[in-house]
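Heads up, the chain below is alone and in the form predicted on its own; it's given as structure tokens.
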Amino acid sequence: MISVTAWEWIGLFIGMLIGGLAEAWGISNPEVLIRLGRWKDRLFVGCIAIAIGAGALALYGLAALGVSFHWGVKPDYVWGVALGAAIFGTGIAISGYVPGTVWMALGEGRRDAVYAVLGGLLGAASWTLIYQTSFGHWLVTYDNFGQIYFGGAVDTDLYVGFGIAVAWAIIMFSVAYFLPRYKGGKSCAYTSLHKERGLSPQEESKYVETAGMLLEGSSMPLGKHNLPEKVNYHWTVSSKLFGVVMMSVGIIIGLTVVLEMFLHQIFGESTTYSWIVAKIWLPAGTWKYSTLVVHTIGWEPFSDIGTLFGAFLASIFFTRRFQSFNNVIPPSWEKRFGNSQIKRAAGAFSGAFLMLLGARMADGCASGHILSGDLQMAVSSLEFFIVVMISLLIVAHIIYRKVVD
């Protein structure tokens, strides 16, 4: 048995790697997740699917060979996970953020991320209060089937688990391959694997528009014929060198999560909010949930700080999207609600409030459930992802249905 437990501060470097790569994806920009909710840009689903598929194969393959991992399968308390996921998806539709991308957006210098952090802390505090009640107790105990994955109890039947992981990876890779990024086009994976297929004029215009959207508000000149220009316009400027960048980033992130589980724990980014609440507002010893968080916290604060700095460094040296907290409003939000900074601040705050309330209620978020959890083939995480997507699509349709692109 090969087993390792690394120091918690190692999470700082893990967070920097994932934060930098994800900033290159562009998901630190809230417009990306808002467009996902509007079903206008499905890049996030394709990249996450690649990460899950690659990570699941590596995780269960190595585990079957005798490598020991620090598993982090979330317990499946059906109703609490479902309600938390529905609230979480609603919060994403409003704010355009998930817990980890808030830290990335701060690193990228986005002004509305400041309000999102404050709303997220209040959401985490609200769950600490609810957890103390009989309703909170019911949510986490009723129909609680414990830590189970597709093959049974966590860390059991690993040869069977590897066989299931192969099938799961095929499903995930198929999603990444067949799900078009834009309507009428092809996926990034398909385009990367079919070099002979050129982009249609409509697809190319959408890629260029998306790159411009990601650069909107940047305080740094992009320059010409350099790395940042190629990173931002990789599909149209230098397809030979950067045509596989989205696939590569997905694979690297999936394998990094597996490395994390080998070294110390899964990758999760919402627990830090509850930990901060416990330290400055609702102390352990008085509040049950704060006590639970303080006694079980791992390297999440380190990895969140790393995520922030990774995104900061990437936005300065790699993508040049650093905004210096300029007045920038996501285009979909502006078309629906106007360019009022007060309205956008209220949206970022309230959406992040709901997003963190839902994440803590469900015991995980986009990183702890959707990425790390679905990579482990956790039943609770699959439930969470399905309900989040349904909620996100419905609420985003209600909010932005009148928006014309």
Contents of the next structure:
Amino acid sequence: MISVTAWEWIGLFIGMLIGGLAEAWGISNPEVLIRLGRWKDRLFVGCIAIAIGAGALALYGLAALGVSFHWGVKPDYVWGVALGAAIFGTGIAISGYVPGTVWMALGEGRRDAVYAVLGGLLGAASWTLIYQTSFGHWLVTYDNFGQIYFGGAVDTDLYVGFGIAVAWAIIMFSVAYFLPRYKGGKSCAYTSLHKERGLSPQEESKYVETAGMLLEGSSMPLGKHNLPEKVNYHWTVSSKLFGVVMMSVGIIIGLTVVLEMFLHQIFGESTTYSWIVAKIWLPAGTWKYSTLVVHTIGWEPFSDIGTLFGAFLASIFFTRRFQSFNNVIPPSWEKRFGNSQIKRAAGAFSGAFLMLLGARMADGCASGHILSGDLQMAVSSLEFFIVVMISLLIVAHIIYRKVVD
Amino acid sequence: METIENNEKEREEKEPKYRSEAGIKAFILVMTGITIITAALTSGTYNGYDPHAYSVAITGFFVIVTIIMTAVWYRSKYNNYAYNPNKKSKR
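Which structure goes with the form predicted together with the partner chain, now that we have seen the form predicted on its own?
Time for the whole complex; same chain goes first.
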């Protein structure tokens, strides 16, 4: 059995890698997740499906060969996970953020991320308070089936697990292949496998509009004939390169999460908010949830700092999207609520509050459940992902249905 | 590709002239090194599940200082420039 437990500060590098890639991909921009909620841009689903498929194959293949992992599968307490996921999806629709992208956006110098961090801390503190009550206890204990994956209890029947992982990966790759990024277009997986295919004029204008949206508010000129121009206008837009780049990013992220599980723990981003709350406000020993958090968090604060710093470095050296805290309001939000900074700050704060409350209630977020958990084929994480998507689509439809692009 | 090329040209017309950024980039690289060394020295070989709060705090502090200094530098260097894709070009 090959087993490793890495030093905590090594988490910095894992976070930097994922934060840098995700910033280049554009997910630190809240408009990307708002458009996902409006079902206008499904790149997130395609990329995450590639990461999950590639990661599941690597994880269960290596585990079956005798490699030891720090599994950390999230327990499936059915009602608590479902309620947390519904609140989480609502928070994403309002703020455009998930816990990890708040850190990335802060690294990219986005002003509304400052309010999102504060809202997130209050949301995490609220769950620490609720956990102490009989309702909180009920949520995490009633119908709790423990740490289970599609093949049974965690870290058992690994050959069966690998067989299921093959089927799971086929499903995920099919989603990535058949789900187009934009209505009437093709997916990045399809594009990378059909290099002769050109973009239709409508698709091309969509990609160009997306490139402009991602660059909006940048405090630094992009320049010409350099790497950042290639990244913004060709690697993420051109049909010849875009598919390959996005496929590669998905695969690298999936394999990095597997590496993290081998070295220390799963990739998560939201526990750090509860850990900060435990250190500055609701101390362990007095508050049960804080006690639980400080004894299980591991290197996550370092990997979160790495996520923030990786996104910052990518936005300076790679994409030149660093905003220097300029006033930038996501286009969908602006069309719905106007260009008031106060309204946007309130939206980012309240959305992040709900998002972190939901994440801590369900014991994970987009990183811990949707990326790491679905890659592990955890039952709780599949439930979380489904409920989050339903909640996000419904709430985003209610909020942005009158927005005309 | 014509739409993409036209869009690139439009953006170039809106942007301020590119100026030397060697100083700030050197600062960022030095701070990156300081951040990593700080995390390594203060956390050491600890691999448990309750991280040292002071180690996380000082590492995060250096990162935040780096980001704020960079933001101030770019704002002053390019006179509070912010790219707006919907703004008409100067020509």
